[in-house]
Structures are given as structure tokens and as C-alpha cells.
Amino acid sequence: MNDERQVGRSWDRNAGNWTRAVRDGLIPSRRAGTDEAILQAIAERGPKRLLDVGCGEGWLIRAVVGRTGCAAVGIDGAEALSAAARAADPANSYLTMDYDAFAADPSIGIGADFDVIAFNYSLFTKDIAPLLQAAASRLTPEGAIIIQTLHPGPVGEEQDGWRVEDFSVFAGEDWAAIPWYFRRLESWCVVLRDAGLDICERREPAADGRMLSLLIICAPIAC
């Protein structure tokens, strides 16, 4: 089986974990600011549509409309995450779809005018540019897509490549290990112009002396 059809397959079966660990507050970056950061970064724009890709058990969405009133659609390839953010959250829409039914179609279901489209910790395959294209296109005329994922250190440290997530922190659960593709920030610049994308401003969250995100804000190059 290859990388990128692992990523699914573990996510299926992490799905359970994953719903208790978010809703737990489990994680340590995300209780030190990358929750805050990703909320801060959306709400700023005051959006009236949020599409939120990956969106797990529904978490940012609902975080988001608390803040901003705004309406929202999320996807996740996992049936059992997208059915865990349906039951949270009855008023907006989640729809069960992999990326590369969304990049093959992206109006499947889904609609347009997206002040923001979010990547909360949801880009770990290694060919994204179709994704982020058929996202743009989802876009409105001033919307943006807003990423966030794990920073990647100084320039230059590693090179990119294949890495496995085994969760294991969370000591005792029983988590299906996650094959997920490193990029240096270099590479982020690369394949984000690829995908027609611009960077218009570019933050990395910290605390306690150490940084704990990537969070990128781009928008359509301009013709």
C-alpha cells in the first residue's frame, strides 16, 4: 500500500481517538496556541463562508462560528469524523469526501464564495497544488486559504521526505500509525506558487521559546 493511500486508511481507524483526544483537550500545542492561532487568523478576516478541509470531528468550525457567526462546510475522508462533527453540530454541513474526489470536483456538494478556506493540520500528502487549486476556486474575489502545519524548523535542517506519526504520546491508546510528508519551508514557498498561490503573510506561533506552527495566509496569484 503507498504513503498517500495509508494516510486515509489510519485516519479511519484513529477516527475514535482522535474525536477524544480534540475534545479532551489531549494535545499539547494546541492547548500552548495553534488552536488560537488558526481561530485568530480566520476570524480576522470576518468571514461570512468558512470551508474548512480535514475537518476532523468539527472542532474549528464550531470554534469559528461561536466567534464570527459565520456560515460553514467541512470535508474529512473519514466517514466516522465527518459523522462525529454532523452530531456536534447540526447546522452546518459535513460532507465525507477524500481530496482527490474534492480536487477531481470541487463543487460537488460544496458550493462557492469562500471568504476562507482552511488547512488546519490537513496537508500531509506529498502532491497538494490539485487540492489547493480546486480550493482557490472556491474562493471568493478577496478570500483566502489559511494553513496551518507543523513548522519545519530552521531552513535548510532536513529535507523533505516521508515521516510516520505514531501517536506515541498518548500512551496505552490504540493508534494506527500515519505516514505524513515533510516539507521544509522552502518547499511550502514551491509548491504553493505551483498551485497559483501567493503568500501574503506568513506567522509562526511560539511559546515558551519554541515555535509550534507554520501558519501560512496566500491567496490567487493576481493575473
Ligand SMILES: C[S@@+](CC[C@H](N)C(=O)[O-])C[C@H]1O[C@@H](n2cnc3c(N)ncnc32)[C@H](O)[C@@H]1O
Given for the second form:
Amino acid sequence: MNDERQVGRSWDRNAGNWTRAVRDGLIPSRRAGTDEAILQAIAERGPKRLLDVGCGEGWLIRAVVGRTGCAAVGIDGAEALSAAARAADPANSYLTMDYDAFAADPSIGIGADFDVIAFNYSLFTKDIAPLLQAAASRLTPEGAIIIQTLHPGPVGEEQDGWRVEDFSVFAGEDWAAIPWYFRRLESWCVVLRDAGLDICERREPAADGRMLSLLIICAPIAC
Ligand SMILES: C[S@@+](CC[C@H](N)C(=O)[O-])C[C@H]1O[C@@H](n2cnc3c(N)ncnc32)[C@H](O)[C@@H]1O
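Show the form predicted in complex with the ligand, please, because up to now only the form predicted alone has appeared in this conversation.
The complete assembly is shown below, putting the previous chain first.
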């Protein structure tokens, strides 16, 4: 199986562990500031409608809805995760959908006119331009895509390429390793441009002098 396909399969296997890790606050960088960083970036735009792509067990939608009262849709390829999201928040809509299916037909089942489309640690594959392009087609004219991802580190230190997350921080638990595609900041700029997006703002949430993540707010070029 290629790395792109294996990404989706691995999340299915990790669904129970992942739900517990998120809901019990077991991921230190999230507690240190990345949860609040994306929540704030979304809430400050005052969205009426939010789409969360790769929503997992749905914490971000629950948090944004709690803060802003917006309506929301989440999509995720792992059925166990979208089911957990649905069970925790029957008022909003959570669909099991693979990114490939969404990119092929972004109109299926999710509606349009989203003020914000979020990708919180949910872009793991190499060829993400078609997915981002499809997402952009669901935005309002003033809408934005907000991506939070691992901080790429100092410029020039690493090359783009596939890596493996082995969840060693949860040693002793049964996690499936997950392949993910690392890209340098320059490569983020290129792939966003390929998807027809301009970077409106870049944030680097930090704690104790350490970069926690890279947060990119972008919108369709010439909008
Ligand atoms: C690290 S989790 C993040 C979940 C959530 N955004 C959060 O902040 O907790 C990545 C999520 O992306 C989803 N995902 C990854 N690749 C996918 C794909 N190709 N199609 C659909 N979902 C995918 C996984 O199922 C998983 O729920």
C-alpha cells in the first residue's frame, strides 16, 4: 500500500486511542497552546458556518461552536472518529468522507458558503493541492482556509519527504504508525499557490521560547 493510502487506514486503527488522547488532554503541545491558537484564529473571524476537514473526534467544532454559536460540518475518513464526533455533538453534522472523494466532488453532502474551513493537523499527504482547491470552492467570498500543522523548524534544516509518526510518546499502547509528508515553509508556500491560495497571515504559536506549530490563514488568490 502506498503512503497516501496508508495514512487513512492508520487513523481507523488509532481511532479509540486518538479519541482518548484528545479528550483526556494527553498531547502536551495541544495543552501548551495549539488548541487555543486555532480556536482563536477561527473565532476572531466570527464565522456563521465552519467546515472542519479531518475533524477527528470533533473537539474543534465543539469548541468553536461553544465560543461563537456558528453552525458546523465536519468530515473525516475514519468512521469511528466521525461517529464519536456525532455522538458528542448531535446538533452539527459529521460525515465519513475520504479526502479523495471530497476533492473529486466537493459539492457532495456538505453544502457551501463556509466562512472558515479548518485543517487542524489533518494534512498528511504529499499531493494536497487538489484537496485545498476543492475546499476553496466551498468558501464564501470573504472566507478563509486556516491550516495548523507541525512547525517546519529553522529554514534549510530539513528536506521535504515522507516521515513516520510512531506515537512513541504513548509507549506501551497499541498505536499504528502513521506516514506523513514533511514540507518546508517554502514548500507550503508553493503548494498553497498551486491550489490557488494566497497566504494572508502566518502565525507561529510558541510556549517557553519554543515554536509549537505553524498556523497559516489563506484565501483564494485575487479575492
Ligand atoms: C491528527 S488527526 C487530527 C484530528 C482533528 N483535526 C484534531 O484536531 O484533533 C488527523 C485526522 O485527519 C484524518 N485524515 C487523514 N487523512 C485523511 C484522508 N485522506 N481522508 C479523510 N480523513 C483523513 C484522520 O482520520 C484524522 O482524524
